[in-house]
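As a starting point, one isolated chain is supplied in structure tokens, in the form predicted on its own.
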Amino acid sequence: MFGSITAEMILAVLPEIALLVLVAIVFIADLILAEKQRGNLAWIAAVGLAIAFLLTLLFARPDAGGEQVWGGMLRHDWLAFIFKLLFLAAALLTTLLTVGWTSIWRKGEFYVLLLTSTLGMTLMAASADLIMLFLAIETTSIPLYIMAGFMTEDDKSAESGFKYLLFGAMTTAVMLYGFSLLYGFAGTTNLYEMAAALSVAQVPGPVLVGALLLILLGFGFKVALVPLHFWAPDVYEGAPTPVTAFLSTASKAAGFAVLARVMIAAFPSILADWQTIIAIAAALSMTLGNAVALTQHNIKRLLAYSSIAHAGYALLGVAAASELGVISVVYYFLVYAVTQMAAFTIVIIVWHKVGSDEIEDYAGLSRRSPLLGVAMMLAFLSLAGVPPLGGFIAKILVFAAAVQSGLVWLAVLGVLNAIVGLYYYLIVLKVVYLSEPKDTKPVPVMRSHAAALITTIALVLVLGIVLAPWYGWAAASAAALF
């Protein structure tokens, strides 16, 4: 099936090979390290992920057009390359955030699950075949179910893991049925052969749209689109916060990488139909996410509904179904991932001090820790899309893509929703800067958390000011996809 294994084939799966080796190292280290030394597991995983990131960046760059490898199961192109780097970076930052989190720190099995889920995400981004895509989704999801409920002594964590598993299994079954219908219609599981096969088979449009809706149920759940968003607030609140950070960045980005590839590669014959479906989902997600976020008193639930709204913004790029649309989606998730990680890093730092995620407990944070207050301001204003931060450029790109494709009404709705989003972000910043602090003691910051926060805030600024290199990468991924 694969013929002779070439250097190109090996480089295409270099991140996956590095992650498998790292899983083995962490597993063995967990067996041989004494209990007091198991805090080093986080650093072993972090160093290994940093090495995997550098190896991927230096040696795994694809050709301009990209190509299918491993018997057509994977596609080695710029879209997969950029998202693989994003997943590795998100896993590295998540590992740094686990330091000091007593219920998961020193637990080797947690890091094995995190690395396995990251492996699944890298395969998701590169999948060019329905079978590989399904296996990659399950490799990603099953560890996430366990990680969400990892704090077994906490009822909220156990509940969140169970809810995530229950609803995830249900939507995956529906998605798999959609996959089976597609295979029955096309006679192939290869995404890049499917469009031609469906055209030859002359599958009626309404029937194909029905199969697509089943598939979108699975994809929509993964990225928490309305009306499949119901799990996100409870899971985000109940899961350990480092897991929530990973879920809201890497997992969401993986879902969008798959969504963009599958829609454009397999369904050009019903472009107008799926553009309409995606546009409606974008409008609902933006509006409901922002509206409900206005009423939240828990910072993690607020960020959960905010992430639903951001999924809606990113969908504008998918709905555009153009090169600029794909560019905007890729750039959006580069910005969103680092910004959301910065926000959750601050949540973790504050939680370690006050033991609460209530917004009222952030009162006077800027006076207790001025630098932490500035970091929170930059992260939240970037999420709101305020210049000159990365979030501003990301929103401009998705709105421009929508307008270019004739979806002016959707772009206008997006702008109005961005104004609503700015309001509730400013409410939180008002508490941080203007409310009287309940305690005057400074908020301590661990070195690992400081490293994660400095890195992400720096990237938020860079992505908003230095546009060219990142835009070039996004443009390369769009060109390869089309």
Second form
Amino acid sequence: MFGSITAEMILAVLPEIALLVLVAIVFIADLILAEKQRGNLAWIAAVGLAIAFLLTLLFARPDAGGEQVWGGMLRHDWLAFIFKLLFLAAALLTTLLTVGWTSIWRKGEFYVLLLTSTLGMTLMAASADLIMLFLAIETTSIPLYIMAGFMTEDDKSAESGFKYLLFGAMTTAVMLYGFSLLYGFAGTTNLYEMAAALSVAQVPGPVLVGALLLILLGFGFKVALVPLHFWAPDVYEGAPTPVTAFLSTASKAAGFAVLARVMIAAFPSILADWQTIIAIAAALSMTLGNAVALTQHNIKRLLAYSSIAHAGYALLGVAAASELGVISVVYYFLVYAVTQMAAFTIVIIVWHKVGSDEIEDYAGLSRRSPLLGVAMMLAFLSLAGVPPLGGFIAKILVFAAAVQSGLVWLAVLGVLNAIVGLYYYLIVLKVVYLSEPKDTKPVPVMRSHAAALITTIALVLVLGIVLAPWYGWAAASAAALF
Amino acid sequence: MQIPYILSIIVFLPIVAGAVMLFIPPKNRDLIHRFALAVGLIAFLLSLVVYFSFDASGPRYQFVEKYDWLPALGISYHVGVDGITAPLVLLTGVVIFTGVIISQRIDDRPREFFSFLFILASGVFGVFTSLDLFALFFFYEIAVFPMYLLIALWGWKQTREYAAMKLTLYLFIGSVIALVGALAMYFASGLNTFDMIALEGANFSPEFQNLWFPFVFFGFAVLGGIFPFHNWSPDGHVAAPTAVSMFHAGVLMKLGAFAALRVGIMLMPIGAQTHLPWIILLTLVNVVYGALIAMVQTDFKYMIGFSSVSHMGLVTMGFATLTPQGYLGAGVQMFSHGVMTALFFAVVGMVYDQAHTREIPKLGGLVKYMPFAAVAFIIGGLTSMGMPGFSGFIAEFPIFLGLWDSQPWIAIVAAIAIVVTAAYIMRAIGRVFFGELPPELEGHMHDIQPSEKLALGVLCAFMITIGIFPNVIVPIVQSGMQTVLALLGVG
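Any chance you could show the form predicted in complex with its partner chain after that form predicted on its own?
Next comes the full complex, this chain leading.
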């Protein structure tokens, strides 16, 4: 079916191969290592992911245009390449965050699930075929359901896993139905042949929009768009925090990679319709996410609602349906992923000391540990979109894309939402800087957490100040879609 | 004197120093204060060098540096100063230096205080020197954000949280609205560049300009304290610690007026000509209403806060006259008001530190205890009233000339403000510095530190020098405003 296997085809799936090997190594190490030594599993996974990251960066770089490989199942292009790097980095940071988290650390199966889910994501970003896409989404999601409910002794975690599973299975089923309709209309499952096939088949616009809505239900669930967001706060709050960090960064980014690719490759014929749908979803996500975030007292829930809002901002780039739009989405996720990781790293560090995720327990963090306070300030200000941090550039790019495509009303709504966001991020910073601490002892930081925090904060600054290289990456990804 | 990369040094010195400071151990307070002083002094000296090596008859932009930043979108790091910004750079240098001197008594987390203050200073220098629209926004938001922490953490306990949040939200709403306008300009120009000199030649259609000018102008003018968006300003000034009030009223409000001029008026001159004739009515409200409200304040600091609203109204009013005199006056007023209001807030801070009250009726007779501060305040007061011999006259007289030329009725109404200003300034001087010291303040009052005298002396020196030798500033501002007038097609 594939003809002969070429080096190109192997390199296209280099990250997947590396992940698969790593899964096997972790499995074996889990069996060999004695109970006490199993803490090293996190390090094995981390080092393995670092190697996978480097291998991908050095050897799996695609040509400018991109091409379909493995019989049209996957596409080897810059969009896939950048997102694969993003997932590997996010998984690497997540493993660093699991160190010391009692119910996860030392459990080989957790790392196997994490790596499998990452493998699914890398395939999601590259999928060029509906069937491959569906398999990739399932490979990503099923481990995530288990990971969210991993702390079985904790009711909230169990509830979180179960809720995620139920809603996830439901929306996936609907999405699959949408896929089947699409196949029925077009007679092909390949995304890149879809547009031509649909126009030949002369499928009426409204019917196609109906099928598209079913598919969007699945994608929208993955990236937690309003009105498919209701699972996110509960799952984020209940899941072990390292899992929450992974869910809200890598998993969301994977959803967007698929969204951008499918929309632009397969549905040019109903461009105006899907633009409107996406624009409305963006408006709702930004507004509702920010409005509800205002009332949160738990930092994980606050970050959950804020991440709904961030998905809304990133949707502006998709709604723009332009090259700059895709560039802005890619840049947005590079920035958002590292920033959100930095924020969750701090949440985890504080949790280890105070055992709580309530915002009031962050009182006086800056007096207890001034540098941790600064790190938190930088992370939250980047989320708020203040320069010279990455969030500023990311926001400017999505707003610019919206303005360029004539969606000025959406850009205005976006910037006003950014102000609401700024308000609640400042409220948290006020607690960190202004409130009197209940306990003045410094907050200890484990070495692995410090490594994750320093890396992410440095990246937040680098992404905000040195713009040209990352913009070049994003532009190459966008060029691969158009 | 030629110092290579001088503008980049000025822009980045404070923020780098601020970042370095965060790594000084907090116990080392003396080192922190001395380090801050040194940075303030260097910034001041460098800004003096820029100002005095600026050649009013030379090219429009001087000390230009340009590097690609994000070439794909036409974004560059492009800095330079012209006749409008050279005085503003100097103003920033003066206020940062005197502000750091005045802040030597900060003892709660001085390290963070100076660090945030320096980040803010970098942002301000960046806005004044940027010739790239993107960079201008970049620095603008860097300048606005630290205000929140500076006020919320070190401000007056009773209102600081409210005032800090109000200020931040007002200013950010303004800036993001302006941002959408700027993005619209970028795409409408079709030039694929954020370079403002190139965008001046973009010839936006009149419909485009008339639609977008108000967004951009008001978005920035919020920070200039324009009516009806001035409300954040007195609250912010009062709640802020002394050095921050100085910086805020002295420099930040100029940032708003300057950006409204640079991005609003200069890039959309047709829009400016359509809208400024009615915007002048708003500035009239600023000038007169601000003065009247200052008149009825019993709180010393609120009085100065509203006086700033009134005086900043004169700047935008100068712009709105659309006359050469008006623009000259507005340019000088930005500098003059900056120095003057920094001095006012410095003196108010010194009085409050000792008396622990700012209620004007509860003060009195301070001239005996702090004669130097009293004299400095009187010099500031005379400047504020527009007395000849002080910089205020050099600024306000041309504004009124221009106003008389363009809209005489408004000039007549605006003149009320001069009388009212004289009244509240005289009243404050009389009540606070003369008369009898209230018995409850007996034993609390003493003279100010020599370093504080130095700070006040520097500020007074500028007001008097400009008042007596207007030629140190007028030709420079005139050279800068010429471009604006050419773009507007007047003069």
